[in-house]
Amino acid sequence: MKNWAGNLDYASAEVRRPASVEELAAIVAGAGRVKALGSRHSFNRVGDTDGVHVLLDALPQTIELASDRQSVHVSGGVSYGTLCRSLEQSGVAIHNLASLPHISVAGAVQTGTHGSGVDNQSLAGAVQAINLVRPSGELVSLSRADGDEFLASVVGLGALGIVTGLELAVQPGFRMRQRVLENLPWDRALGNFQQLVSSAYSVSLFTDYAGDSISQVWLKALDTEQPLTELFGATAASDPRHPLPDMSAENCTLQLDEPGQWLDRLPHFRHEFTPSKGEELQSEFILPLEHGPAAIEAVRSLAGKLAPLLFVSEIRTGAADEFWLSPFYRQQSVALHFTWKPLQAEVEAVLPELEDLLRPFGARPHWGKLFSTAGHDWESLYPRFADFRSLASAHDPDGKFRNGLLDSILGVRAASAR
């Protein structure tokens, strides 16, 4: 099996698609590792295993609203398009959706996915309920009333257990318009950083780095705020566009501020075309809002090395949460998203480079993009990232559910633990 780039084959000895919850809990409990795979928008081996893949796509597949249509129950392996679909057929909206809605639930929340939007938690700050299967095939419920193991286990990188279901909050649909500007000069957009991406419900600026101004910014708006035809020196474009100069617009969500509802408008892709590129890779680097300018100039300096392995890159922000190893733990946080071209080789080259810049503004790695294993002081980035190693330990001490990744994150486990 491959993830969906195409740049990674899976290491599995065994496949298997349990066709209902209790079977899944049965091979985790005869396994001697296991991993589980949705939806394998994945760019490193953080779901990998040596053991038994477990995929969760013949699942019941359930979306259920509650009745007092403040939450909803849905199975992890459900992708966001589907779930969407259902909510608005409802009534109802989830906050905040990713560029592409192919991805699964589960899988998103559990590596810390997120859209845009200052004051837009990540996809996992829906989360009120999760629910797991632990190592020994126990199913446990956890709930934010439960504290410390809630907020550990919400972007749990597959550590702490294989999620079959969450429970989201949600809130009364709404509409929105989208309208992309184009040549904002990367000084007026520098100096007013903050109002820039505060300037709509949801901001992305694409680029490459290079020459004098960011190509393009996408303001997802609420009906109710003011259309923006100029901004900083930034014009409307005025025909639809794709983040990509070369590709057609026909697969991405309407624009030109024309109204639509919040799942056809937050996401950059529609559900029914194949999204971006395809064949691509992806890395991300997440720190604190107000390093974005001075983090964002020192990656305009590599622009000569970026700017030939990038098709674009993204930039977005995100609200502070309370879950131990989302890039936002207790951050209003600034991301910076790269599209690289299917060169890994070359992109793995310049990963610590790229790094090396980003580290004294205390940038964390999504943790299912390409980064570099070393170098990283966990322990520094995430407050909570001892205790959530001993938490994983305590939960699954054989490491069931450990991989090469997790254990050069979480550490090499002693022996006696083994």
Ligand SMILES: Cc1cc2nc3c(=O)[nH]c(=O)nc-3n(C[C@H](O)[C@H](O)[C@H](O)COP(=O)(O)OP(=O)(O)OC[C@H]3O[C@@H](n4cnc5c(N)ncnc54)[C@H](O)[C@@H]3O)c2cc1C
The other form holds:
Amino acid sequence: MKNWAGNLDYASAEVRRPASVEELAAIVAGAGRVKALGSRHSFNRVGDTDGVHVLLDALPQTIELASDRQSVHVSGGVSYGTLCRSLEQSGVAIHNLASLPHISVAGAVQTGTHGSGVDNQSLAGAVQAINLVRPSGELVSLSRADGDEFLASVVGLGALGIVTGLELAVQPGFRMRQRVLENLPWDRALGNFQQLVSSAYSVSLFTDYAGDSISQVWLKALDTEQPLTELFGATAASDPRHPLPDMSAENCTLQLDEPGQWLDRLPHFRHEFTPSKGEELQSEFILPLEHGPAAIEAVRSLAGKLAPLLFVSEIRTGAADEFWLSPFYRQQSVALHFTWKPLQAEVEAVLPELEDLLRPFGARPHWGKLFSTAGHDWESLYPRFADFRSLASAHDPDGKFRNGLLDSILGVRAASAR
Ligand SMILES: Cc1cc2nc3c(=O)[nH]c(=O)nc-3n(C[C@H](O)[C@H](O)[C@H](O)COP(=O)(O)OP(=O)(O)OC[C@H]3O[C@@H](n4cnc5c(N)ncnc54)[C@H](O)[C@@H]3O)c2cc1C
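Now the other one: the form predicted in complex with the named molecule, given that the block above is the form predicted alone.
Up next: the whole complex, starting with the chain shown before.
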């Protein structure tokens, strides 16, 4: 099996597709090493194992709205695309979405996947309860009332259990409009950064860091927000746009302020458009919002080296949350995302330099994208990191859910815990 980007072959010796949670629990209990995969949209080996890979697509796919219409229960293999169509039919919505809807809910939440918006938490922010299979095969349910165990497990890199279900908060469905503005001068953008990124429900800036201006500003506004056709010198595009200047916008969600449902505006790409694989790589670094302008200036100093490797970069924001390993843990954040050309060796060569530039700003790498494993002081980046490591060792003393990448992040387990 390969991941979506095709940049890695998974190392598993066996792939299983259990048809029930009981079968899944038995597989986990009997395996030496085991890991779940979602839709395989991660770019690194966070989901890899040299043991058994379990795919949850043969489990009953359930989406059950609670009778009070405040939450929905979703089983482990469901994608956001499927979930959102079902929620829309029931007249409810989730608060935010990533750039594409094809990713699995469980896999996205486990890596801290996010959309944009200064007041919008990552997708994990909606999680109210989680069902897990522990290494012994034991089934556990954790909710917000369980405190630390819950806060550790939601963004858990698959290290604390295999997620068989999630309860997500929902709200009444809402309508949105999307508009792309072009050619935002850098000096105006950085001089008015907080106002810029707060100018709509969700704001994304697309750039290659070179030149005097940001090429595109994507504004996703609620129906109740004032439409904007000019912003700090950027002006409205006359036709629909793709984030890449040479690409047709036909696969992008509708723009030009045409009103539509939340699920048809929040992602950049349409659900009907299903790329089976991608000719791209990605990295992303999340840091405190107040450092945004200085961090972006630092990245601009590297524009000459980045530009030949970049398709495009996207700058987004997110609200603080309480999940121990969330890149948004207790900080309102800006996320600097890089869509690279499929040149892995060259990208890996430039990443340490980029990370050195971003380190003084407390940049936390996206768990599902490419980053260097060396040079990150995880304990200072994540105040509850040591607690997470202890919990992972306590729940998984034999390292069933571990792999090389997790060992390099969490540290090789102490002899007593093996
Ligand atoms: C084209 C593209 C666009 C993207 N856009 C965004 C974006 O807008 N915002 C953003 O933040 N990220 C984005 N990403 C990154 C992506 O959201 C994350 O990598 C996410 O983890 C992918 O979900 P998945 O289901 O494919 O997970 P996988 O890659 O399959 O797995 C990721 C991790 O989750 C674990 N996992 C999966 N399922 C389970 C389970 N049931 N129980 C326990 N652990 C599990 C795996 O073991 C692994 O550790 C994008 C990726 C691509 C390819």
